[in-house]
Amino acid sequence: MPTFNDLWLASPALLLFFGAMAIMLGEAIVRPASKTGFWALALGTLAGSAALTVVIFLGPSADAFGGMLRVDQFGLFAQLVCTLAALLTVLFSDDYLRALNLRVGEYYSLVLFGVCGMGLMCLANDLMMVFVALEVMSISMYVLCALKRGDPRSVEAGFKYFILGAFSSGLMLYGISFLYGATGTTSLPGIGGFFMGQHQGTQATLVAIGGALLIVGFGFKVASVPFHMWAPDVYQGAPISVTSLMSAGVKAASFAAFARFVYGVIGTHSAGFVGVLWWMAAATMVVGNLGALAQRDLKRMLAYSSIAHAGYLLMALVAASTGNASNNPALASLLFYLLAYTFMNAGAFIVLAAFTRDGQDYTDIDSLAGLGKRHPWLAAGLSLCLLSMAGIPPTMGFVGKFYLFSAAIQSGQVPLAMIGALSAAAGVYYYLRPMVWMYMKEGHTEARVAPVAFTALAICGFALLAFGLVPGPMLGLAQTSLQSLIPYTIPTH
C-alpha cells in the first residue's frame, strides 16, 4: 500500500490528475457554453502543481512507490519545466481556441492529463513506469493533435502521430522485455548494476537488442534523426497551442527519462551505445538545420528547428557517456537548455497564434510582413525568441548552447562539437529570415493578441534576457539538480 510520503512525493502529478478529471466531468455533465471556467481551473491546477514541485524540490531526494519513482532534484527540475511549458501554453489557449472556433472543454483536461504523464516520466526510476507515463502523455497528445476534427491536416497529424507513436511504443516495450530477460529486473539502478559486469553470450545479446530498441523509442519521442519524419507534418497540422506544448513539454519529459536511462544504465560501460548516440546527435543537428532552410511555413520551420535542438541536447548525453559525468559541470546545460527552449519556443508560438482568425491558422512567412510597423511589441518578442534559438548573445539560448558545446569539448567530443557549431551557424539564416519579413517587407496581415497572451510573451522575453545576462543562479540550480542524479545512478568501478 502506498504511504503518505509516497502520495506527498507524487502530489504534483496527482493534483493534475484530479484537475483533469474535474474538467472532464464538468464538460460531460454541465457542458457550459463558455469554457473560460475550465481555462481558469486548468491554470490554477498547473500553478498549484508547480508550487508543490518547488516545495518538494527543496527537500531531500527519496524513492516512492517501492522505487518506481525517484523523486530527486533532477526529475523535479524537468517536471517543473514541463509544467511551465503547459502554463505558458494554457495562458494563450483561451483566446486562441476562440479564434479557431474550437471551444471544447476536454482540451484543458487532455492538457492536464498529458502534463501528469510528463511529470511521472521525469521521475520514473523503473522501465515499466517509464512506459506507463509515456503512454499517458502520448495518448493525450494524439487526441490533442487531431482536435480540429473538421480540418483534414489536423486529423492527418493526429493519425500519423498515433500510428508512428504506437509503433515506437511497441518497440520500447519489446526492448524492456529483452532487458528484463537478460537482467531479471526493470529497475534502472538494477539494470545499471548489470552493465558494470562483464557479460557474454545470450545475456550480452539480449542487452544489446533491448538497449537499441529503447534508444529507438526515445529517439522517436525527442524527434532525433532518423526517427524525426513525423515532426514537420504533425507540427504543421496540430493546433498551434498543442504544437507549443508538444515541442517543449514532451521534449523535456522525454529527455529527462532518456538522460536517466543513459546516465543510470549505459553510463561509461557500453562503447557501442555511445557510438550510436554520437551519430544520432550529429545527424540530428545537421538534418534539422538544413531541413529548416527550405521552409516557408513557420510551423514546419520550427519543427525542423526542434529537431536541431534535440541534436544539441543529445550532445550532453554523449558527453555524459564518454567521461565522468560528476566531473563535467557543463552537463547541467541539459536542464538549463530545456528551460531556455521552453521560453523561446512558447514565445514564438504565442506570436504565431496571433494570426489565427476565422477558424484558420495563418503561419506562412508572408503573414509576418510589416509586423514590425503594425505591432512592434509582437515583432520584438518574436525577434528575441528567434535570436535566442539562433544562439545570439546575450540571450538564454546563447548561454545554453555555449555550455552544451563546452560539455562535449570537456568530454573529448571535439568533432561532435564542431559539427554542432557548423550546423548552428547554417541555422542562423532561417532564424533571421522571419525578422527580414517583419521589418523590411510591406504587408497588411492582421494580428491580435489578448492581454493575458501578451503577458505570457512578456514573461518569455524577460526570462530569455534575464537568464542570458545573469545565468549563474539558474545554472547553479541546474548543476545541483544534476548532481542529485549522478551519485545515485552512475555506476562506478
Given for the second form:
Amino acid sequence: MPTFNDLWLASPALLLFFGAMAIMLGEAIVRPASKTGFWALALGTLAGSAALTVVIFLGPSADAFGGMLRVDQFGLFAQLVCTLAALLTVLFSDDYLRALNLRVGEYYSLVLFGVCGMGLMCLANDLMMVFVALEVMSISMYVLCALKRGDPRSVEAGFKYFILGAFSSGLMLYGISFLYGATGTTSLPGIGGFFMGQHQGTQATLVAIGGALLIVGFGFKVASVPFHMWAPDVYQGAPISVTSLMSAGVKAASFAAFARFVYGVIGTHSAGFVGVLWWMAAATMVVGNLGALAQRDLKRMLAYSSIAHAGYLLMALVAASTGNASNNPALASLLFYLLAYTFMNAGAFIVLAAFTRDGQDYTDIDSLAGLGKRHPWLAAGLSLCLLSMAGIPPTMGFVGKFYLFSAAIQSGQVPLAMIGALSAAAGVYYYLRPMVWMYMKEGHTEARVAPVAFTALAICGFALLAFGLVPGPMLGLAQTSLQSLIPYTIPTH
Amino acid sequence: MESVGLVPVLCVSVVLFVTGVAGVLTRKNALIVFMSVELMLNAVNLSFVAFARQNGEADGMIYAVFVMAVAAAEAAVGLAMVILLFRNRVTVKLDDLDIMKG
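Starting from the form predicted alone, produce the coordinates for the form predicted in complex with the partner chain.
Starting with the chain above, the whole complex follows.
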C-alpha cells in the first residue's frame, strides 16, 4: 500500500492527473463554447504542480512506491523544467488555438496528462516505471500532434510520430525484458549493481543486447542521429504550441531518464556503450546543425536545431560517464542547459505563433520580413532567443554551452567538444538568418500577439538575459541538485 | 508432461520480434505496419513471461500485463489515427505521406 509520504512525493504528478481528468470530464459533460475556463484551470494546475515540486525539492530525497520512484533533487529539477515548458506553452495556447480555429478543451487535458508522464519519467527509478511514464507522455503527444484533424500535415505528423514512437517503445521494452532476464530485476539500482560485477556468457550477451536496445529506444525519443528522421516532419506538422511543448518538455524528461540510465547504470562500467554514445553525440551535433542550414520553414529549422541541441546534451552524458564520478560538472550543465533550452525554445515558438491567423500557420522565413519595423518587441524577443540558441553572450544559452563544453573538456572529451564547437559555429549562420529577414528586408507581416502570450515571451527574454548575466545561483542550484544523484555502485543482491 | 525450457521460448520470441521489426521497416501499408508493432510487443510479452518463469518470480508476468494495457491504449490511438489519415488523404499507403520534405 502506498503510504501518505509516497502520495506526497508524487503529488505534483497526481495534481496534474486530477486536473487533466477534471478538464476531460468538463469538456465531455459541460461542453462550454469558450475554452478559456479550461485554459485557466490548466494554468492553475500547472502552477500548483510547480509549487508542490519546489516544496518537495526543498526536502530530503527519498524513494517512493517501493523504489519505483526516486524523488531526488536531480529528478525534481528536471520535472520543474518540464512543468515550466508546459506553463510557457499553455500561456500562449488560448490565443493561438483561437487563431487556429481549434476550439477543443481536450487539448489542455492532454497537455496535463503529457506533463504528468514527463514528471514521473524524471523520477522513475525502475525501467518499467520509465516505460509506463514514457507511454503516458508519448500517447498524449501523438494525439496532440494530430489535433488539427482537418489538416493533412498535422495528421501526417501525428501518424509518423505514433508509428516511430510505438516502434521505439517496442525496441526499448525488448531491451528491458532482456535486462530483466539477465539480472532478475528492472530496478535501476539493481541493474547498476549487476553492471558493476563481473559477468560473462549468456548473461553478458543478454545485457549487451538489452542495453543496446534501450539506447536505441532513448535515441528515438530524444531524436538523436541516426534515429532522428521523424523529428523534422513531426515538428513541422504539429500545431506550434504542441511543437513547443514537445521539443522542450519531452526532451527534458527523456534526457532525465536517459541520464539516470547512463550515469547510474552503464556509466563508467561499460566503455562499449559509452563509445556508442560518443558517436551518436558527434553525429547528432553535425547532422542537426548542417540539416538546419538549408531550411526555409522556421518550424523545420527549429526542429533541426532541436536535434543539434540533443547532440550537445548527449555530449554531456558522454562526459558524465567518462569523467570522475564525484563532483562531475557535466550533468549539472545538462540540467542548466535543459532550463535554458526551455526558455529560448518557448520564446521562439511564441513569436512564430503570433503569425497564425484564419486557421493557418505562417512559418516560412518570408513571413518574418519587416517584423523589426512593425513589431519591434516581437522581433527583439525572437532575436534574443535565436542568439541564445546560437550561444552568443550575454545570453543564458551562451553560459549553458560554455559549461557544457568545458565539462566535456574536463572529462577528457576534447575531440567531441571540438566537433561540437565547429558544428555550433556553422549553426550560427541559420540562427542569424531570420534576423536578417526581420531587420533588413521589407515586408507586410501581419502579426498579433495577445498580452498573456507577450507576458510569456517577456518572461523567457528576461530569464535568458538574467541567467545569462548572473548564472551563478542557477548553476549552483543545478550543482546541488546533482549531489542527490549517486551512481548505483552498491549491488543489491 | 515435460515443460519447455527457456531457450525455445526465447527463440520464438526473437523470431516474432524480428518479423515485427522487418514488417515496420519494409511494409508500405499503415495498418500492416501497425500490426507489426503489435507483433513486437507480443514478442516482448513472451520473453517477459519466459524470463519470469526462469527466475521463478512473478514480476515478469505482471510486466506482461502492463505491456498489454499500454498496447491497448496505443491501439486505440493508432487505429483512430489510421482512420483520420484515411479521411484526410483517402489512402493508408505510407509512401504517400510526403507532404513535408526538406
